[in-house]
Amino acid sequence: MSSNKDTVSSLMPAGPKLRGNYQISGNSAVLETPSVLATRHATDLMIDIAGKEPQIEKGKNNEFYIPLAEEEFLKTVPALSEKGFILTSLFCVQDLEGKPGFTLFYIFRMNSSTDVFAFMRHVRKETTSIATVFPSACWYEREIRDGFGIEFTDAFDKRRLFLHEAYPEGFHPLLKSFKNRKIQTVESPEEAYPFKQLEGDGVYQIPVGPVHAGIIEPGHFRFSVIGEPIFNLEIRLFYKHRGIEKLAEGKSPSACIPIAEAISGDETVSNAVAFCTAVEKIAGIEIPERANYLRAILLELERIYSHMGDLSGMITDIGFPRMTTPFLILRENIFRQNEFLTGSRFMRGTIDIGGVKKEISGESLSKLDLYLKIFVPQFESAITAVYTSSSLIDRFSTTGVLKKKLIAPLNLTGPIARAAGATYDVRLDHPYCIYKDMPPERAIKMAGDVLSRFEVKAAEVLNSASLIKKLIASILEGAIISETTEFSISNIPDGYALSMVEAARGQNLHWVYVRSGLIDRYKVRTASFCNWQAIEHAVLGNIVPDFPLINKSFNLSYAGTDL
């Protein structure tokens, strides 16, 4: 690791002229005047900084793009931090719209607002880091450095991220000049990965992984402990980089649906819906109402089986197998419902651009409705049994506390954030599918410990079951795919769009750029990419034997992070 103070000096302070009429904080504060649009706020912000009306372009999916000159950008970053903007993604695009070079997209959302802003910065092979202002930018910048070879000269962490030591120097697989092929790896790297070194009386390290017992994917966890309590945890992932984004390059939008489904096996529907939504926005395709209902039903089924796995896993990890059994049985029954409805336990091959590929008959939906009438009381009984065990509750309570103050700086989302007092849910705050008309209930806890995560996920299972029943009761007959899909895809214009979904783990973000009818750039950032970094904080002060429980309560995706 290296450090450099140049970043602080290169990022100019926001200055006292920032208008304070619309107070936005990092917590639950809201706009002083609720009717004031976020775009107005962003416009005023940019006028204060640059002294002129900014060029704001509304995107295909109601996101806003703001290109900035370098000086404006360096002034803007501290102002965004001061005003409580949350960095939700950062990615690079080469030769955007035929313009040579690299464009960095800094995606921000305003706290307590539904609007999303993409600040665009054109750079060459070297540029400056914003990680001292937005710490969550660190992983993104390292990812861009690996993928495109862009150096963030004053970054405080210049280590590789997804390119491990076996990859050769100068290898940057997201450059346009690189073609997918077998590469010559480095057999004996000269330098090992420089993990953080903590020294002191009684401090020792426990390395775990990357190969683990069981069938989970690889990840390395380096604990620094003093006695039993964890003093520091450093996570290293990205052991199986698959080149998902590069794989999409040059393919037709339809050919990329299986790629989106493969991002993370248990987020098949979420990622397929996110990808298809972005393409549909570019192509101007309107989804039939029945297809929107069906998508929402499948999305909620995906949430149910994902949470059921987490609930049973948490109980298993502290040695209560008898209480685990009901959750496993119910989860298996949900998988069978998935297979009955779609032909796939993970509902693969169901989502399509323009709607869904497979009709789900009214009779099949009625059977699902009947099953949920059995499922709900059995699930509630299983939850009641958990709450009767004081020793189980004792293990869950106060274990692995995630502090609320970390949520905005790290852009933590999903149940782990809602278990620590956050309210954000893409389905409600940036609705898609049918969620604007059929919003789910929010489930929020405040303690941020394992027990809170268990309670939030249990509540979300019931909320999803309730929502599915409502969707089935109100779904209309009609087309399941837009009649204009084939024509629209054949004549899809050049352009890009950003879409977001609330997967079981939280906010997944997909940005798709189509050029000459083919995918020119596909960027995915799942909730796991951000949420993994929260575990390093949640374990502090806990003992190592509690790590599996804490880790399971987060249930993050290795594959969904290591694209």
Second form
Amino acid sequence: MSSNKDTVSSLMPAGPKLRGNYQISGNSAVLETPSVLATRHATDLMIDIAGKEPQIEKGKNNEFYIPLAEEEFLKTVPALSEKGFILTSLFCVQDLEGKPGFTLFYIFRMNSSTDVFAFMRHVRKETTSIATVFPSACWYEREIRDGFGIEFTDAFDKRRLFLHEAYPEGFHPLLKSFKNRKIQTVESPEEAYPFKQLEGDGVYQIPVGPVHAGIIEPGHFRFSVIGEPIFNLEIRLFYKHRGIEKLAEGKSPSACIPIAEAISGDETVSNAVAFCTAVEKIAGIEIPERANYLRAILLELERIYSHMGDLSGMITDIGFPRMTTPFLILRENIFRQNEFLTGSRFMRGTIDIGGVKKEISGESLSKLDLYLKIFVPQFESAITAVYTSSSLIDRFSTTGVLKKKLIAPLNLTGPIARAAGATYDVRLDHPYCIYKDMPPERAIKMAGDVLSRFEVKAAEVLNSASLIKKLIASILEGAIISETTEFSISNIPDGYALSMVEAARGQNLHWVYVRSGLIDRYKVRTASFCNWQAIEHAVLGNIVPDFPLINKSFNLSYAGTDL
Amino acid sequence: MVNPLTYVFRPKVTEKFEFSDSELESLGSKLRTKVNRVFGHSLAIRELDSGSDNSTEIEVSNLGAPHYDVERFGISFVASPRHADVLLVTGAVTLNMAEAVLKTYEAMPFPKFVVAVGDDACDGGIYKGSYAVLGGVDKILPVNIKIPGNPPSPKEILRGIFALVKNKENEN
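Having looked at the form predicted on its own, could you now put up the form predicted in complex with the partner chain?
Below is the whole assembly, all chains and molecules, this chain first.
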């Protein structure tokens, strides 16, 4: 690009600085979309740091890939932090586009912007950590160390993450040199996992898990307690590590859909839509209008049944079964609607690249509409009953408060962030599917306690129900899968793309890299991965018996984190 | 002295629930009879997730929800393996969970039974060949019954449990 900082400033002394492709002629009061603004912020930032225009590779749908030299990168990171950029994901790719070595992708976004920036940093076996600037990078860096064997020399936490004691030292499954196969495990590991040790008068530890007392996924919680209040909590997960990212390697994109669906049980549709959207972006497939509507209906049904489980779970955890049953009854009814519409209670095998696999008839949709007419008043009456119980409100309110200031640094998303005053919702801020034309209502509460999370989830169930009704009312007849003429689904061109969806738990991010028609790298980061770290903060000062309630109000996916 | 007849004729305290599935009811009453006979009136199940995607757990926990409410058939889900007759395992066994799965099984008193629920628990499912899983539950535990499905519905899980009880009755 030809323009440099001075010339642009001199051209437009009074107006805002505009750069590169985004120069708008005429007066400076022209309305700017957030996208243009954010791109300018990033461009300005780069110019301030490096003194030259960055090499921005414009991606599709507001993704920008910016390769940085090491020196530029080290200057950029603190500046990004100052400007309020949020670290959304961090992952590694080996031999990107035939270039030997490792490329680290640092994905950033800004609030009130639809743009996503991926800063690409080329590294060898060793590099430096950014966890002192962005503490949430810690888990990502440990993940990359396990997967690729890259050492972050100055990292403050160098423990293994998803490879537990059973895995031998020096084993890095995501390296291209490792072909997926059974490995020799370590029989009786010499050293136990080094948990953080807190010492002091009256401090003791309570270890819980991985096998819990209820019907729940495995994970380990290490409480440090003084009397009853929790003084520190360290969560250790990844017991369910199934090697999903490696499993996807070398498969055709179509064969990968069941893998995406199996990331987390009650995020089946969200993850399948996210995966397919990324592949569609690479291939430039426009999906038919009707398929977009159907996808949105299924996505919202998934949100409803997922939230219903949380609502009943929260009440169960304070021992109040009478209030729980209406939610369980309604939830089972939604499962049956799912089965009626798609043949699967979890709506598996429905989403496909280019649209949806199964046609859902107008008759079935009007039956769903009829059911929602019964569902809404029943749900509202169950909620009213809950709010009239003073003992329940007493347990819920001021319990497990999540502070608003944690939201941006930890990239907390979904209902848990919206219950603490955040507005972010992928459906509205990075619209996909049909959400640009049919935006859902935002449900926001400020207190950040269990009660707020309950209220946000309850409101979202009703919002989703009314959105589904609107979608059914305006759905058009037509094809449900795109008929591509230039290439077939089995012949996706090379390239990479990123997609984001708002699953019931928040922002899920999928990055897909296709090479020679096969998946070369599939990186998934679910909302749970980030949100788990919020629990460690939200429980502090609460008593141990409230932990199950707080945990349930977050309802994070273990499977979706462990992959 | 309370007249015992009042127990029969007085109205029930629970809310009326407008749902009935004749197939489920008949399966349930047959199960109730067999549980009474073979397991001395109660069958205690410990659910264990060895690496599932969580959909199977959701279906297992649905067994306790009002539509199924399996406690009335003499089946209860218990918190500790020490209280359990049956270990109901979901998911392929991951390397990270293998030790915990073994320890949970060892903590159960004899006689003990293992039920594998879902395709992944039966033979590794879509995770077959992954470095991170050992495979189905039968790779490390003796499995009595396998219930396939992705995930199996609550009714299918109940049918599997019925098959286990029936097999035990035939052996005796």
